[in-house]
Each structure stands twice: as C-alpha cells, then as structure tokens.
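In structure tokens, one chain follows: the form predicted on its own.
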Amino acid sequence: MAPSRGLLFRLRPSIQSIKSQCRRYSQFVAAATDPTLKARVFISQTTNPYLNLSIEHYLLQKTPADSTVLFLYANSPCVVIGRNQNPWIEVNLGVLRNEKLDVKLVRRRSGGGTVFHDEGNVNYSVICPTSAFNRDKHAEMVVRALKSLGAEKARVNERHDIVMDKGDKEGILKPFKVSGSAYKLTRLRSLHHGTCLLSSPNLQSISKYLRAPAKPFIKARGVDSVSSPITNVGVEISKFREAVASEFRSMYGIRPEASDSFLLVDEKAREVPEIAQGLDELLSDDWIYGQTPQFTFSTENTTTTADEPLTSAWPTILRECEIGFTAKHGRLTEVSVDFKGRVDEPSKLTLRKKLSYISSGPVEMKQMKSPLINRELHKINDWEEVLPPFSGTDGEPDVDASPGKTMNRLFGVGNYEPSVYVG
C-alpha cells in the first residue's frame, strides 16, 4: 500500500521523483548496506508477508551494526505465530484452509505470540544496535504517532504492547489491544516489530482463526499466546506511516532533505539472493510445520473445564476411545489408540498395520512398525483413512461414531465446510 503524498512530500520532492529513480534490487542492496547512513526509512510496496518477513531478515543482517532501520509494511490477510510456536495450538487450520479469504499461515523468525495481520494493519520493525535496544523506546514512537493523530488514550502497558482505553459493551473503561510486540536479539543487531491495527475489516472475525480445536488435547513446549480484547485505532494508513515516519525521524535526526535516508522497496528484493534464500524457507513445509517444538496429542482423562471446555471437540459418542501421539519437528515419533473393543475384526488388522500401538479391551496387541510412524502431520490428509468407525449394536460402522472425521476437525484436514471446524 503506498505511502500519502504528504510523506512522500517530506520524503521527497514527490512521488515521481522517487519513482524516476526506481532501484532495481542491487540498489536497494547499496542503500541497505551504505555505511555513511547510520538512520534509514524503507517503506514496503508489497502486501507478500513471507517477502516482507525475508526483507525484514535481510535489513536485521546487512545493515550496519551502527545503524537504525524503520522498515513500515502491510501484509494480505495471514496469520503470524512466533518461532517457537505450534500452529495446531495456536491456528483454527480448517477455517484458514477452507474460508473463501486465502487467510495464509506464517511462522516469523521471531519469538512472541500468534497475530492476524491484513490490509488494515502497518507492520513497524525497528533495527537498532543491540546495546542500544530497549522494548518500551519504540513502542513509545509508535504511541507518540497515535497521539499526533488524535488518538490521545493510547499508552504503552506492562507487557510492552500498546493498548487504548476505551468503554466495553457495558460502558466499563478497559485497556483494549491495538498493537502487539515481538523480538529478535543478536550479539550486535536487534529487532523490534508490531502490528498496529487501524482499520481492519475483518476485526470481528479474527477469533475464529486463533481458536485452535485440538488445543485441549495438546501438551507441549514452546510458547503460547496470550489472549486480550482488540480494537481498531481507526485512523488512516497513509497518515499513520507519515506519523510514524515523522517520529523517527525526529528520534534520529534525519533532516527532511536527506533524501537517500528514504527507499520504497517493492517485488524487486525477491531478485536479492540473500531475500530469495529467506523466503524459500519461510514458505517451506519444514519450517511452518517442522519447526514446532515436541507435543503429545491424547483423548485419555480429557475433562471439562472452566478454563478449556471440551464441548463437542470430542464427542460423547467418542469419549471411551482413547487416541494418542507424540509429534517432535511435526513428524509423529509414538501413536496409540484404544477403540475397546467398539471396533470389528477386519478394522483391527488394518489398524495393527496402520498404528504403532493398538489395544482392544483388556488384550494388548505388540507395538509394530507402522506407516504413521516417522509421518508428517501436516501431510495426513485424512484421518478417516486410518481411523474406522465404530462397530454399532448390529455389527455394521456406525457413521455418527467416526473418530476420523474428528480428527480431521482438530487438525483442520477434510476439506469440510469451514463451520464444521468451529466447535
């Protein structure tokens, strides 16, 4: 999304003669690294969030170690969770794969919580030398820009996030979310990104994507996100970049005539072989998925709490078969199920071939080699290949009992419609 006139004006004379001096990537890449430059704005073109994450990468290590970045982008619908984080905790993988919006699923390099980014949000990232790195300084820019805009209630809270203060459905004043932080150290490089939300469209529909089925069944390592009421600013993109833009050039000194201190960067960096490398891997299977950290999936002892109520995640029908997995790097290492004794002959010598473990009433059956074992989540398609269902009174599978089709819900596979993944 381009900037208004009235930053590119400061930025530049204008618009075109920015444009005139269109820099192929071998110029951004002289801009980046130009170490007479010790404070640079890059104002993004692309809405590619995994194009915008590598740039971002980029800038974190070729700037000079001396230097300050604003790097200021917008992303098409996706959901971000941090580097440590387990989509299948964290994402409603059904409702983003089958929803008519193309919502894509991003793992950033950086540590943090879970994020939902679209048109109606600006990205700020802030690359400063590690010693002189603080979590509130930036944050505080970005609220000082807020203010300059009218938006007076704005304030850093503890958590480093900014919030604003305003009145919930009953009238009771409460600090509402509108930009989230995450970070990236280095010995001498650090980084500092959020995600202001100013005018989302989809603000009401962002829970159904962050809701995770299968999370009351996971045990895991790694980093879950904190959840917190959300609100729009409500002011213009244009106006907030220019804000922002402003501030830090304040902070740093830059003098309106400087204007090699200013670049628009667009589709062009992908050609940066550094960029390319980056964004192949934030595209790859193995590091949206592989990168998750060890968890266990069981259906045993599952309870309903206040906290994680069950619901209808786990039908009663299903409550007695009992499913369990340990996944390390997104590939499955142990799997068990118990249908006790609900399912027939035949399906149990395709389970005995399909499952590391099985157990049928009070016999064990030996662990054996399986197909699932070694399999990669993400990469089972459908659970009902390898789950049966339950045998009914007659004898015959009984459709409604399908452990399968439940399986296919928490994980989001199926290609069901995208209601039949919201619990």
The other form holds:
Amino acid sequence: MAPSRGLLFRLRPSIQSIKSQCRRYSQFVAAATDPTLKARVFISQTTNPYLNLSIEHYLLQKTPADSTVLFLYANSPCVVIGRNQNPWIEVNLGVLRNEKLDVKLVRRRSGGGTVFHDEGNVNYSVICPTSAFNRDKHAEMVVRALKSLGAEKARVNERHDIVMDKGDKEGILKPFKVSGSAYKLTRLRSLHHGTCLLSSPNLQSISKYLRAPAKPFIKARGVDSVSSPITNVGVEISKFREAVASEFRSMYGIRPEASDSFLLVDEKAREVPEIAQGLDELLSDDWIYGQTPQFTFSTENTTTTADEPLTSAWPTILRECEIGFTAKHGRLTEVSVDFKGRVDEPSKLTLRKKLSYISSGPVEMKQMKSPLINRELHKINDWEEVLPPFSGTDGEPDVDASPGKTMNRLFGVGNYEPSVYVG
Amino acid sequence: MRLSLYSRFLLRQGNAYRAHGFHRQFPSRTFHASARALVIKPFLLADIGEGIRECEIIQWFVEPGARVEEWDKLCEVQSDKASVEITSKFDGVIKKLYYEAGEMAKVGKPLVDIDIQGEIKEEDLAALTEPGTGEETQIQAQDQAKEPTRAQIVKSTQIPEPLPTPQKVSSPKGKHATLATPAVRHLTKELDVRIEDVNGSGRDGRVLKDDVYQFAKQRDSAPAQVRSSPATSGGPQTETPTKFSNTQYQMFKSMTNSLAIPHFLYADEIDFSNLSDLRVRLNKGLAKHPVNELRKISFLPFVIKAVSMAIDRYPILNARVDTDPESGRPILIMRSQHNIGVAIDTPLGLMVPVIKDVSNLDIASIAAELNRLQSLAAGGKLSSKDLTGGTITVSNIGNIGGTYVSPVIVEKEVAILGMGKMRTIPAFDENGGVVKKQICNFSWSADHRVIDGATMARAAEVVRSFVEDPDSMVMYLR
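Counterpart to the form predicted on its own, namely the form predicted in complex with the partner chain:
Once more the chain from above appears, this time first in line as the rest of the complex follows.
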C-alpha cells in the first residue's frame, strides 16, 4: 500500500492523538482483502459491541487464507454470552433492561462463557489459518505485552485464560483472571478472541449482571460459564493497545515504521454489505434469544446453592403451584401449570377465558392450549396476565402470592423494583 | 424460521450448482449405475483437538436428501470454548443425520451418512470407516473379488477419474479397456492375470476370454511359477494360493501407488513407413560395418530419442509431483536429465530399466544401451542402479501384441508411452491409389493433475513428426 494513498499511518506513541483518520469503507475492504499482505493490524474506533463483532466476523471471512490479522476493540457496557448459551441462566435480564447504565445484551459467534464488557476492557482478536491455530500462542503474545508494561505476574493458565497472581485479602497469592478467551474454527481460518480487563470501573457490579434469578429452575444443555475472581490489570488502555500491536508485529514480521502498520476502523464500516448483514443478524431477537438451545424450566427444581440470592427461590407460599415449560429456539413448546385447586372461582373463569383450556376439570390441566404455547419467551412481558393470583388458604386471592409476579421476577419482566432483583 | 436466518448458506449451495449449468445428476448410462447405491458411507466426526471427546451440535446446515460438495458446511459444533464448523470431505447426498441439534456428538463416531458421488482418495477412506476396521476395508476394496458387482465398486472407487466433466461415460481412462464380463474376470483371477495387462480385442477395447488365454499362454512360455491351468472340461474348480514373487510384489506395490495419479489417455496412430525404410537401410549398413558391435537396430531407439526431443520442448513431461515440506502444498519438481525407462518383459516378470541421460546420447548409443539392459534383464541381472532414477517410461507391448493400451504411469513420473504392434494397413496416397502403410499406435497416459490435454497433444505431435519423418531429426544432430 503506497503511503501516498493517505490510507495508513505510522504508529505514534499516543494513538489517541490521531484525529479524523478513518476513510471510506472501501479502503478498509481493500486492506482487509489484499492478498499480498500476510499480517495486518486493525484498531476499532467504535464502541458499538454489535458492530465490533460484525467487523470481526467480516475479517474472519474475508481476509486472505494465509494471512494473520489482529483486531483490537473496546465496547460500551454490555453482557456478551457465548454462541450456545442461555441468557436466562447466565444473565440477570431484569437488571439489564432497567438499569440506567444502558447495558446491552449481545450473543457472540464464538463459544465459551458469559463476560461483561465496558470501556475499561480491551478485546483482542487474532485471526489466523486453521493449520496454524493454537489456543495458547496468542494468549502468550498478550502476556508478553502485559509484561512489557510492568505486569510481571501475568501468565496463561491451563484453561488458556490470562491470570495475574495477586495477594488477596489475606495476602495469599492467588490467580485473578484478567482475560478469558473464546474460539471459532472454520475450514480455513480460525479466530481466537479474548477480553482484557485493564481499568474497568464496574468491577464490583459485574456480578449483579451475571447472577440470573431463574438459574436454579432451568435445566439445559449448552456450555456453562465458569466463574472466576477477576481483577483489573491496571495499565493504560492506549499503552496496552500499542504493546499488543507491537508484539504482534514482531511475531509476524511487520516493520513498525512501515506506513501500513495498522488501520483504523470506525462506524463507516457498517456500509460494507456483509458487515451490515452480520450486524442485523446480531441485533435480531432471533439470534440473541432464538439461538438458545432447548431447555426446560420447572418450579419443582428447587436446588438452590449457597450463593443464590433468596429472592430467586420459589416462594414457599407458592409451593403448591407448579409451573413448567420447555423452550426450543426461545419459544415455549410445552407448558404445564398446576395450581392444585388453589384458584378461586372467579379467577377460574377469567383463567378459562384467558387460557381457553379444553379440560373441564379443575385447574389442574397439564397441557394448556393457551396463549403461552409457541410464544417467544423473551416477548412475554407480564406473566401476571397469563397466570391468575393464587388463593390463600382462606379462599381469598392472595395478591402477594402471585405466581405471575414471581415469574416476572425470575425472568426480569413486568413491573418491578430493580433492587428486588439484586441479592 | 431457523433456516431463513441462514438462508444465505442454502442459497450459496444452490448457486454453486446453477453455475455449472447442468443438473447434478450423472448420466444414466454409466456402468456404475447399480453400484452407486452401495457407496453410502458414514462420515465420522473428526478430532477437533484439545483431547475433546464429545461436543454439542449447535445447528445443522444440511438435512437428509441435501446435495453437498466437498467443503460445504455440514454443521456447527461447540466444545467448551470453541465453536467449530464441520465441512464435508466428499461430494454426495446426505442420507442420514446421526444427531439432532443440541445433542452431544461423539468424536470418532459417525456424524452423517453420505452417498458419495465423487472420487474417494485412499486417505479419505479413513474418514469413513471406524479406525479398527480401516485396513480391512482397504484390502477388501483392492481385492479383485469374484462377485462382479463388488468388482465394479472396486473400479468405481479406485480409478481416480479426471476432474469432473459432464460426460462421465466418455472419460478417457480406458474404462472400457478394463471392462470385462464376470466370466472373463473370473478367468483372469484363475490364470493370475492382471486385466490391465491384457489388450482387449473386443468392442472398445474390451477384454475377451480369448485375449486372456493368449496373454496367459505368452506369459507361461517361460515356466516360472506354479499356476492353476485353465479348467479342462469337467472337473471342479480348483484354487491354488500362490504367493507373489519379489518382482510381482514390487509391481503390485508400485502400481498401487500409481493409483493415486489421475490418468488420462491420449492415443494416436503413427505412420512408420518412413522409419521402416530408414531402418532397413541402416541395418544393411550395420550388417557390413557394425558400430560398437551393433549389428541391427530396432525402432525403439528412434522412438526413445524422439520422446527425449519432445521433452526438450515440453519439460513438464519429465517432472515429478511432490509436496513442499514447508507449506504442505503440492509442487512440481523439474528434472534436467531425461532418464527414459523401458518396460521389458523378463522371465521374472515386468521390469523397467532406465536409459540414463538420453538427451546427451545419440541413437546408436541408445540402441547399444538398450541391448545391454535387455541382456541383463533376460539373465535377471539388473542392478538397482539400472532400475531407479527414471523420469518417463516407454512401454513397447507391441512386441508381444496389442493395438491400444492404457499404460499405468510409474510412481514419481507424470507420463508414459505405450506402443502397440506395428501392422500393415491399406491407405490412400495423394493420387487416390491404394498403398501399403505401416502403422503403429502410440498410447500416452499422463497425470492430469499437472499435464493438460493440450500439452500432451502437442508433445505427442512432436514425437509423431520425428517418428514419421526421421529425416527431420538430422537438424538436431550434435
């Protein structure tokens, strides 16, 4: 690439001081698909998580088969779940929807567990030929970058994560996770991307996003997240980006003073048709919720573990009300509700009207041919509409003991107080 | 609903077919028609690394009945942190999916059943069969079984066809040269004859019973091994297991390796009249004044020299195919010396001694060297130095008989010339009168991975022009 095209810039000590560098997307496309370039560095200037992931996917698909690409990006606050995960198990959707922080929910294309991203977390992504793929190679590269910035105790652990040994409250040296990785392998190209917690201000509150109240009641296949104690590395973001880019360059033989040592990518990338398509897909409910593997929810699963907040347990007063459903692709395929007679007559009638069940017996019908079947779980905004209040033992509908309300709490919908959702 | 999200993948598959401009159906008149249905194989889930023994199927991109090409996506699987796209190794039709989306697929166990409709390379056979039974099925596949249907499958999976063309029927590997009725195959097995060796006199070069008998008779002229004689009338079938001799075993191994080469056949009729006249004149001279004890010269040295001159113009014929150790990609290794192997039938079997550096030899020296090698071969005294280093081979089966032949390229070479028998036929001269012409058929086989039809044709034309008009060789005398 000739410097005269004005496309690319020499790397200077402070990347942030470079202004208005991004050109029309056609030059980005040209740089991405140029077959003579064996290694490239791309740096994102947007913090839109969906766009960044779409750019990453585009680079995976379009860069030449024998080239290696580094892509660095940071996202505005969001929770990112893995390709095959269940948002109702991994994420507290109620908090997500209502907190002023405007945290988005994203499902990425690579596997692995759930992570929280914000501007203090830099993501690195390396795309290389599948024949050269190795889980540790680029994690080691990032560790070298961290060490060059003074983080002496950084290392790659056996799960291919990057950890830093730090003294905990008692002063004992323990590994704290600073980076997790995930991978996507296709026939010719493989992607390894990882997070890196540099200076996140939200470290303490991350856990509230990642504790899902419905978790104890859901049985599912798919990958579980493995939670680890986390910490910030504590280096400056721009320095980290430079260090990683320079390690990458020395690994792949790009001269740092070359005019094409890196390329900035910004919002204009969404004009590229493939990126726009990928972006739409990532934004669609069908992808975010519909890609959830089959799972069953049942209030009869009352296995609570020590660190589950009490509010996520099924209230004892509702013990006799059993609700369960199976969801495929995020849609309810089988639903069963058993109130064991604890619904009063007027409510029964409204229930009948609402649910139009066929069974003429008491409200112990098992299969409801109801408004619930085939509905998308994430679209059910208020369970109180479909489930009547429970009757107390004295026959009066007990407004507090409302299965609908509790379901709302578990799934983070309806009217509620955010504080209720946090343990 | 799920499929519409990924419809671009389906569209892509459909577009791939449209681009070819023809239906992906094979003409009904291939002789594999019945054998095809038997080539449904389970395709195993390959190891995805990290010691992972099972992984979850996230989604399928195909369903039973879908046509796939090599490299089309079959499904996406997920193991702990990695999501992996599994692609097809074969062209064919998916017959059965072993798992549903969401189930755990086991590594090393069948993932889908695929009806394979392209060539299967030896190394891909391993992806189809369970590891334990791998060798078994390969040996079975090579065994020329008595059942004709099995033999037909053997042919359909073993003969690597040239790059797929719409006309499979006329694919020029000499399909018909190895085509024979079950009775004939039975006979070849009995007489321990390789059907490729026999030149068929039937329609399109088919091998008939008589051809086999003739071939066996000629071979048996030197009493070498114990062989079951042709069944006399009456009496039951007798089978006598006979071990391969060393030479036979070498041939077996070498030809098995040659199977990996996609052959195409290029045959031509050469007018030997001029060469014949020249030879008669030369031999008269040699009889009076022998050169280096050479009293007679045959056609072969002329042909060998002509081939060497063709290689000068088309050096790719002298190359060999290898793999680049760094990138793992195939590369061509060009060779400077023309070491032309000559197939000789010896009492011990087929041997291919090599005349080294033909481009620097004159025809008399070639003839002398040929004589030397032939006498050594007859005595079974060929050294390994004589037998190795060949870059291209000439096989004069016409000495014994045969018109067209489909020779098998020797390992580490890319072309071979088979010469048929010389015969006299009537032809027309420029005045419309009938004259006698001596013709001989040259059948070239070349490695279609490296040599295209045009190159072969041009090289063959060079050889033809030198052989038909040997005077032109004078211009290149050194």
